[in-house]
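So this first bit is one chain, no partners, the form predicted alone, shown in C-alpha cells.
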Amino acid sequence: MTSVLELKGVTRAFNDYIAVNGFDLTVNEGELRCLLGPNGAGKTTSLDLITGRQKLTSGSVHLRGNDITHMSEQQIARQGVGRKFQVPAVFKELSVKDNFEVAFTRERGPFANMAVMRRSDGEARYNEIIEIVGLGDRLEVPAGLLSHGETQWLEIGMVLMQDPSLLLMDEPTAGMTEQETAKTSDIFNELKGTHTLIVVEHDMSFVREIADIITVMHMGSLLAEGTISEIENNSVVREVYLGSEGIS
C-alpha cells in the first residue's frame, strides 16, 4: 500500500511538559484513520504538528515521501493537507455557494477564487462536493443562518474544495444531533477510499461507523493500533480509555 503520511518519532515539548512523545504514525492511501485518546493525550497537538501550526521539538513528518517537517503552515497546505477544526470557520455573511467559491484554492486571494472556480474544473468539483455534503437546497442561504450540523458540513465541503490529498478532521460531530451525526457518517464513508482522512473523535458510535483503523494515544505516545474489534478487545485500551463498555 502507498503511504500518504508518515510521522517518525514526533515529539513536541513545552519546557518540562511533553505534549507528544516519540509518536509514530503511518496512514495509507484511501484510509480513514480515527485518532482516539483521553483529553490531553496529544491528538490535536499531533494535527498541529502535521499542518505546521506548531513546530516539532524532534522527529519528522513526511507527506507522500516528501519531508514537510520544517515547512510553514501555508507551504504544507499547498502540498495538499486540508484541515477542519472543531469550531467551524465559515464566512457567516456570505451564502453557502459563495463560501464554497471562496474556498476553491489557496493559490490566490479568497475572493479572486470566486471567478476562477467558475471554470469547468472548478464547476465539476463544486457540483461533486455539493452532492457529497448534501447542501444543494441551501446554496443561497447565508452561512450564519445554517444549523450547527449544516455549518459543519459546509466547512467539510470547503476543505474538499481545496482538493487536498490528506484531510484532517478535529471532532467533526461535536455538538451534532443524532440525525446530523448519522448523515456525517454517510459523508465520511463516501469520502474514504477516494480520500485519505485522519479523524479525531470522541463519539465511539461514530467511530464504529467510519473507521478503517484506529490509533489510540495516551500521554503523547502510541498506546495501541488496530481495527475496531482489536481496539475494543485490548485490555490496556479498556483500562486507559474505553472503560468496561468498549465501543458502543
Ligand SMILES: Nc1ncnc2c1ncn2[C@@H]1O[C@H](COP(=O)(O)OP(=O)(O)O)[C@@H](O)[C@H]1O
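Positions refer to the first chain, counted from 1. Take the two forms, find the largest set of C-alpha atoms that superpose within 1.5 Å, and that set is the rigid core. This structure is a prediction, so every number in the text was calculated from the model and none was measured. First, how it differs from the form predicted in complex with the ligand.
- Splitting the chain into two rigid parts between these two forms leaves residue 126 and residue 99 on the same side.
- Rigid-part rotation between these two forms: 16° for the smaller part relative to the larger (C-alpha based, whole degrees).
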Contents of the next structure:
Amino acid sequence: MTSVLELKGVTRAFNDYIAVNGFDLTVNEGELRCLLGPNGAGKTTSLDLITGRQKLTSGSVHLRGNDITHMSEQQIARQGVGRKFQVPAVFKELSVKDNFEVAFTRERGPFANMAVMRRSDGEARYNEIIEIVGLGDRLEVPAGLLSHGETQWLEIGMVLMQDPSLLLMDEPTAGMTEQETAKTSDIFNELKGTHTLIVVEHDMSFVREIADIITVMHMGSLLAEGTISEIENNSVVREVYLGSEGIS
Amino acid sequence: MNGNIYHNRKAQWVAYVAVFVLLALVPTVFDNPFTLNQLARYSVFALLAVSVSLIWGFGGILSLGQGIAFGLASYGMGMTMQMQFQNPEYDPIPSFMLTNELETLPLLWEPFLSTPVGLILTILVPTGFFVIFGILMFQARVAGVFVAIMTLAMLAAWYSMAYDMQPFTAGFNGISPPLPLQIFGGEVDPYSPLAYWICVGVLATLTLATKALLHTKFGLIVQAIRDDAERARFLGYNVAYYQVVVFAISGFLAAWAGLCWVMIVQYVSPTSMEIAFSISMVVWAAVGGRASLLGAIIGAFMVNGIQSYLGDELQQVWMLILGAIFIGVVLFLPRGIAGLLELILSKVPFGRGPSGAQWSAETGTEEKAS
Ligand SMILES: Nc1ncnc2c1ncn2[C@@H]1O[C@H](COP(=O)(O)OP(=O)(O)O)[C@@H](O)[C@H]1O
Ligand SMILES: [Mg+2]
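To test you: the structure above is the form predicted alone. What is the structure of the form predicted in complex with the ligand?
Below is the whole assembly, all chains and molecules, this chain first.
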C-alpha cells in the first residue's frame, strides 16, 4: 500500500506549551482514519499543521512522497487537500449556490477567472453534490441564514465540490441530529476507497460506523492506534477517557 | 416565496443604463454652464464612490487611501495640461518653477511634454502604485482596521510630499494650467456639455465594466474573500493576489476620477489628497449602499447635492453634518439607500415559483443566452 500522508515527529510549540509533540501518522490510499482524543489533545492543531494554517516547530509532512511542510495553505489545497473546519466556515453573504460555485475551483488565478462568465460552470458537479448533501431547496438562501446543521452540510458539500483526494474533517457531525449523523456516515463510507479521509470525531457510535483504523491522541502525542476493538479494549485509552466506562 | 426584482440581473442592467442615459440627457434640458460643471463634478465624485464600493463593499477592504490614486492622477493631469501651455523651445519651464529658482525642467516633468504620454502616466502611475502598495499590505496579510490605518498613513505621507515639494508641485498654491485640455485638435472647455459628457461617459463606461467584472467568477471570489478569507485560501485561492488585483482596479477607477477632475476644474493642489476628502468618499458609498455600485453613485450625488444647497453658515460645519449623516446611516440604514430599495422591492411580488426554480429561470437561461 502507498501512503498518502506521512507525518514524522510533527511538533508545534506555543511558547512553553507544546500542543503537538513528536506526532507520527501514516495514512494509506483510500483509507478512512479516525482521529480521537480528549479536548485539547491537539487534533485540530495537527490538521492546522498538515494544511499549512500553522507552521511546524519541527518535524515534516509528506503528501504522496512530496514534502509539503513549508507550503502555504493554498499550495497545499491545490495538491488536493480539502478541509472542513471545526467551527463551520462558509461565505455567509453569498447564496448556497454561490458557495458551491466558489468551491468549484477549476481555475485559480484572478485573471483566468475574469474570463469565466457563466457561474453555472460547476452546475453538473453541484447537482451531484446536492444529491449527496441535500440543500437543493435552499440554493438561493444566503449561507448566513442556514441552521447549524445545514451549515455543516454546506461546508462538507463545498469540500466535495473542491474534489480533493485527501479530505480532513474536523468534527463534521457536531450539532447534527441522529438522522443527519447517519447520513454523514453513509457519505463517508461512499467516499472511502476513492478518497482518503481523516475524520476527527467524538461520537463513538459514528466512529464505529465509518472507521478502518483509529488513531488516539493525548497531550499532543500518539497514544494508541488500531482497529475499533483494539482501541476499545486498550486499557491506557480507557484510563485517559476516565474510568471503566470506555470511550463512549 | 417570490423573488425580488432587485436581485434580477436584467433588471439591474436596465436600471444602470437608465440612470446613465438620464445623466447623458441633462445638457439637453439645462444649458446653464455652471450647473453642468457642478454635475460633472458630482460624476467625478460618483466614480470615487464606485471605487470605494468595489474595494470596501465587494472586496471587504476598507481603504481610506483612495485619495492617493485620485491625487496622483490629478497631479499627472495638471502637469500634462500645464505642459500643453509651455513651449519646449522658448518657454519650457512653468512660471512657478522659475519663482522657486529652478533653471531647467525637472526630470519628473519631462515626460509630460507629450500629451499622450502624460495621459497614460496619469492613469498608470496611480494604478502601479496601488499594485505595489497592495502587494506590501496583502502579502503580509494585513486586514481589517489595519488596512484603514495603513492607507490613511500613506495618504497623509503623499499629502505632505505634495505640500513640501514646492519647486515640483507648487506646494500649497497648486498648479493652475492656463488653458483647458487640448486634445484631438480641439479643446475641452470645462463648462461645456462636451466636458460634462466626457465625465458622465467615463463614469458610465467604468461602472458598467466594473459591474460586468463583478458578475464573473472573479467577482464572486472577491466577495467570497470578503466573507471569509481563510475559507477561500483553503479552497486553493491565492487571497493576497485577488486582493492586490481588486485594490489596483479600485485605484485605477480613482485615477480616472482624478483625470476628469482636473479637466473640469483646471486646478490641482494638495487638497486632492486631504484626509477629510478620502473619508468623505467612504461616506458617500455608505449612504448610497456600499454593496451596490449604483447605490454608491446615488449616494455621491445626494450627499454632494445636500452640501451645495446648504447656506454659508452650515458650510462651516459641513464635516460635522457629514459625520452625523454617516452615523445615522450606520445606525438606521446599514446597507444604505440601495439596501432600503432592496427591502422595499422585496415586498413587491416578482418572478414565479419557489426560490429554487427561480435560479434556473434567472441565471441559468439568461446567462446561457448571453
Ligand atoms: N494559537 C494557539 N496559541 C496557544 N495555544 C494554542 C493555540 N492553538 C491551540 N492551542 C492549544 O493547544 C492545545 C491543543 O488544541 P487543539 O488542537 O485545538 O485540541 P483539540 O482539537 O484536540 O481539542 C490546546 O490546549 C489549546 O489550548
Ligand atoms: Mg479541535
